[in-house]
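Single chain ahead, written as structure tokens, the form predicted on its own.
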Amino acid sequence: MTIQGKVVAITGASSGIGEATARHLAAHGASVILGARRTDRLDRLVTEIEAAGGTATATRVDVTTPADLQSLVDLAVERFGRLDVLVGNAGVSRISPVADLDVEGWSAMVDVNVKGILHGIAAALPVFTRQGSGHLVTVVSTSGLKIVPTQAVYAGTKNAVRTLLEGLRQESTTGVLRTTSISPGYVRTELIDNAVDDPAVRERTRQHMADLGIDPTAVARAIAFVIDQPHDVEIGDLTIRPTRQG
């Protein structure tokens, strides 16, 4: 696998898809730089990866703060001399009808799901350009492929990122940059924990995700697959979901 020796930064790395991706890539020889707000979890993850023979480091990252993304990229370059891949995984969801007018929730999704990706691009792109190579792997969602009630704004943020990456791809056909959108379906993560205010609805939704969702490691393997392609091959979009998901 060409993952061996690659330097990969991951946002939202303290749990779920980000954590699984960190473990999987490190197990295949990548050096991983982990970013998230929960530094206690990051520190524990770094310790566990290193105990298993992998290479990892971490820093606190709030993707709504551009300087934090810059620090993540700078850490990669300072410690390993370069950055090969930025996995933009941090995301939040608020589930409710538009008519509920959850303006605060809308703003949070725009700030994290859209601006957070832009902040990562702003930090990583100059490094990729200087190196002559780089790969943006961004986690979006099947919610942007099948629009359903209560997820209109969440889906909108994910489709905004999908559009952004396609535009960037068309602007970057010199062979320097690769872009990939990963669209997971139901995955057993903590995403739903803060997505719904009503405790009863939240518990039903959590149980549904637990029953139907796939393990985050499945998405980690998909991310590894796109990273593992030869430099002249770009997988633009990859959808991964439970076989039972409608």
Ligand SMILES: NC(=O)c1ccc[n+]([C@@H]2O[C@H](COP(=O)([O-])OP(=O)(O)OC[C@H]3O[C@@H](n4cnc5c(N)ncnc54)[C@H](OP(=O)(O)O)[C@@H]3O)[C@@H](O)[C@H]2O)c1
Contents of the next structure:
Amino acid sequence: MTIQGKVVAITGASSGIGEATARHLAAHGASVILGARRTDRLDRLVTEIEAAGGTATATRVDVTTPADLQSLVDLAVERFGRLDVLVGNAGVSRISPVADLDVEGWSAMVDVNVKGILHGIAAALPVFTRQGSGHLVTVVSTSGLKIVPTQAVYAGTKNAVRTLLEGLRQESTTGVLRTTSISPGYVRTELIDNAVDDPAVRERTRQHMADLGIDPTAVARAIAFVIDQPHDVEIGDLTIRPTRQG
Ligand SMILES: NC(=O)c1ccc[n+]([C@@H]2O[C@H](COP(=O)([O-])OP(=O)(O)OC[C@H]3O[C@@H](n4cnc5c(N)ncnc54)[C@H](OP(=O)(O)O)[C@@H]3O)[C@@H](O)[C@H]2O)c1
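The form predicted together with this ligand, contrasted with the form predicted on its own above:
After this comes the whole thing, all chains and molecules, with the earlier chain placed first.
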């Protein structure tokens, strides 16, 4: 089985990389189950995907709530009979030096970027085990590969997930589970909108993203590539960044 006919749940599907991935996979014949908090956006996306001949459904998911991830996985199984892939994409970023002590922002990043992935794993793994196959794809970041000032905590959360997936991979050599960490560089999305409080810094950062960032569809294609491999082939890590990114 390739992408055609696969059942793929995506967190953070209401904008950016998640939305682009939903559109791309649905256009290639996957049935997509979309989760995020902004359900108005999800509903619009489902309508657009279906109008284009695709198959999609959505439910409200706050990844900090384990029961919401369970509902996302349950919806996939109830509606389509199985879950082939969970794309753990939902994420938040707060950019500031550690010495600024943005304790609230740190907690938000840990809750969404790390615990959100763990909640997805808890919901999906039993289904994957029952089926005898499944694929966990997480969206981490080049921030974890090249550590830069103001992104220490964000990078830490992304590297926590990278480590988690490598550990899980080593525990899962029965051929049932595939794990992949995708590391995007700058991508033109809404991520920056809530990342910085200072309006001048936010505008500068937004401009930088707009100048340098790649289109989220590029990451969607990378996600499609890892999903599309035969089940005995696992792409563990994939880095995708603007050619001009340092
Ligand atoms: N843009 C980049 O340059 C870049 C680079 C590397 C990695 N990434 C990673 O890519 C992923 C997607 O981000 P993006 O760039 O596409 O930004 P985005 O447009 O801001 O999308 C973030 C998504 O996460 C969802 N989300 C946030 N908090 C959530 C929560 N508590 N529960 C459920 N969903 C939540 C948002 O949906 P709701 O607000 O509707 O819930 C939204 O759909 C993130 O993990 C990010 O860290 C981005």
